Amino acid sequence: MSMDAEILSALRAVCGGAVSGAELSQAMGVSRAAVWARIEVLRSLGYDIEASPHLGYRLLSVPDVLHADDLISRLGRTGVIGRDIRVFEQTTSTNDVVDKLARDGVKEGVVVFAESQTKGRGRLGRKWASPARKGLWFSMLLRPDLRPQQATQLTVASATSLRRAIETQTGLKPEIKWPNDILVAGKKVAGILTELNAELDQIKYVVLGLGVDVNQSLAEFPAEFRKSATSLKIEAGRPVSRSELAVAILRELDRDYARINAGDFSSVADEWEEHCTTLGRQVVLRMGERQLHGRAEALGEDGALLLRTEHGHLERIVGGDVALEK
């Protein structure tokens, strides 16, 4: 943990109280001057830190920015996801950055955030609007011991984690639309993009990308998305702290990834099914030029959608676009 992260952790640990420079310097094994220098850096980033000659340092407020050391200090110790966090002011796509890290041999669990993306993307190459400082645009590297056919488990687990974190932080009641959308009041508020590099029978690594529309107003969405998309701010009626939400999501993702690695996909699937708007409905499924009509019956053991077609056949679906029958 960096000095900045240690300082922020110590200031938060006293819940609005103060920590002396002597206590900080002793805990970190550095001089009080070194502590003061890092406090000044944090202040320059927008952290309001009060200094009292008699009491010490007190954290009064934090800026609405994503700062790696701040996220690490809030998150604390995790099993895998979030043990390494990196934040870019702007990048093409966080999935691209993590893919390069994966090919360079970086350990799993690294998370890359961007304040904005110039080429953010969703499934099937679709563009994802990523306005600066309005949402959470991030990706993580995973190296699960799974077969390629089981990769859908990670998308399912991510959806349950994302839904749970949003509900906890906002009080909203998000729902899941298969395979990768989170809806609030019937409109899309978040999406998941799972990209994998695999051999015939083994996943080498997975890049898991998530986009969450947090504080946009309706006017800030591209015109073509205003009827189908929304933000947490619009639905909750108030701004939402992006850093607090980011930490909540990472914590839930780490929890569900541990469940997957322990072979407990069934409990994840049960939670997913409880909050899925797709199951039990008549749907139209489009996979390229192919179109299927049927009833979405259940989630398979590997995370695939089980679709009972209009001809009575049960088909296992791992990709495609689903829409409810009109």
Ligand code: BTN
Given for the second form:
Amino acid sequence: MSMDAEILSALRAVCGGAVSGAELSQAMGVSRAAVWARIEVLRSLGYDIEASPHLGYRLLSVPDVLHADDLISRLGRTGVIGRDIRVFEQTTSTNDVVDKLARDGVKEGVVVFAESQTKGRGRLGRKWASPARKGLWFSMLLRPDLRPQQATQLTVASATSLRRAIETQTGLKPEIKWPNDILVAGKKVAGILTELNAELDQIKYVVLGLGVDVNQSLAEFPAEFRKSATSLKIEAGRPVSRSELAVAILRELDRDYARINAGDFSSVADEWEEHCTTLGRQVVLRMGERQLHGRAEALGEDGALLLRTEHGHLERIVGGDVALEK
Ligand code: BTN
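Beyond the form predicted on its own, can we have the form predicted in complex with biotin (BTN)?
Time for the whole complex; same chain goes first.
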């Protein structure tokens, strides 16, 4: 753990109480002046830390910024996801940053956040608006032992993790739209972009990118999305802490990734089915020029959507865009 993460963990552990400079310097094996220097850095980032000559340091409030050390200290030990966290002020797309890390041989589990993205992208070549400090824009590197056809399992697992974390942090009741949209009150609050690098029968790595609209007001959405998109702040009626939500999502993702690695996709799929608004409904699936009408029946073993077409065939769908029929 870095010095900043250790200081923040120690201050959090006493829940608003004080920790003396001597205690911190002893625990960390550095001088009191070095502790003080790091406290000053944290203050410059917006952490409100009171320093009293008699009592020591007290954490009064934390800023709404993403700070890698702070995220690591709050997250604690995980199996895979989040054992390395990096935060950028701005990137093109966090998926690109993680793709580069993957090619450089970095271990799976690294997570990259950006406060804003200049070229955020969504599924099917769409743009993804990523305004500064309004949402969570992040990607992670996975190296699962799966075949390419099973990659949808990861999207399904991330949708269940994301849904659970949003529910516990906000009290909202999010729903899932196949395969990767998280909706609240019928409007989209989050999406997942899974990008794969694979050989014929083995995934080499996966970049899983998540975008969550957290603290935008309605006016801050581009006009064309105001009917279909929303933010957690709009739905919950209060701002939501991005760093707390980020930590909750990473914890849930780590849990679901462990379930998949243990070969237990079926329990993830059950949970997904329980919260999916698409199943049992008449839908239209669009894949480029092609349109397919039918009833969304179930989730296949590999995460594909099983669609009973109007002609009675059961089709296995792994891509495209699903909309409920009017
Ligand atoms: C979708 O619903 O179409 C998926 C949206 C995924 C957006 C996230 S934001 C972080 C990561 N970087 C990107 O460029 N896209 C994903």
